[in-house]
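One chain follows as structure tokens, the form predicted together with the partner chain.
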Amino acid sequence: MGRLGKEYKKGEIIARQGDKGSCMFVIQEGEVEAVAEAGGREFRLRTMGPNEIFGEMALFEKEIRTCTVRALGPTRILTIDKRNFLTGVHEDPSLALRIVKTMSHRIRDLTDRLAKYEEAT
């Protein structure tokens, strides 16, 4: 049977923090994790599934990405081109109201984490 979008193995990167984007991210199969890097250190702040999207600031704005994603399994991701999704947005505006409603999702997550941070320390 056939399959979309492009295939990587387990531990594979898929998107480097730091690096400058001009995409967007679709999980199509498999899971990813995706992880900051601060201090030397490597922290986790997700591990996402089929049909969840990530990379999405880079649609946006010109800045570099801020977390790195890796497959932690057989994965494959489809990617959404920032030009066809603009051009998309500019005819039919609702195209970019599931974009909005996971990042609304991602600040309630951090800022429920900031809350728990400040409480420990």
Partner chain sequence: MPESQGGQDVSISAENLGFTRRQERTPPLRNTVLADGSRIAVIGAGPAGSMFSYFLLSMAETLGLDVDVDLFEPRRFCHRGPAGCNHCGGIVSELLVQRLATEGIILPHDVVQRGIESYMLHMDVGDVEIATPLHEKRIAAMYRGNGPRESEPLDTQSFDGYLLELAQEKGANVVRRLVTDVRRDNDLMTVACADQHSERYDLVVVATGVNSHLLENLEGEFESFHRPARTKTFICEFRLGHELVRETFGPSMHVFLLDIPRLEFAAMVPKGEFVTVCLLGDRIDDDLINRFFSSPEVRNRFPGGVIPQQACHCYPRINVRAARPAYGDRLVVIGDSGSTRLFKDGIGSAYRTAKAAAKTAVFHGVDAASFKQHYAPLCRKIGNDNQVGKVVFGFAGLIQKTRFARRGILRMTSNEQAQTSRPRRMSGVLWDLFSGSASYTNVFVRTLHPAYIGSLVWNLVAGNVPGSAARHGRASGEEESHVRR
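And the form predicted on its own, for comparison with the form predicted together with the partner chain?
Keep in mind that what follows is only the chain, not its partners or any molecules around it.
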């Protein structure tokens, strides 16, 4: 049986800020970085590794991607669309809780970082 997921090379874009999203991603192998562009500058939001997810907001909103995610080296990514996500939640409701916890953690992290930035300016 073949391996699931798509392979990306170092520097390859997995999701681009401003594009419409319709799926989330699971990092199977490798490492990625999430960066946001504002005012002509690029800001690193975080790096992520195996078993971490990103792009999950696309499952809940019909909005554009808020950041660009690119591979930092050889990386394998599994894509999950809304239908497959809902099937997974039906089979294992704790999946939804894990997604909410991840989103909550990221909001708290960004809030803390914003507060530190405000203090410094």
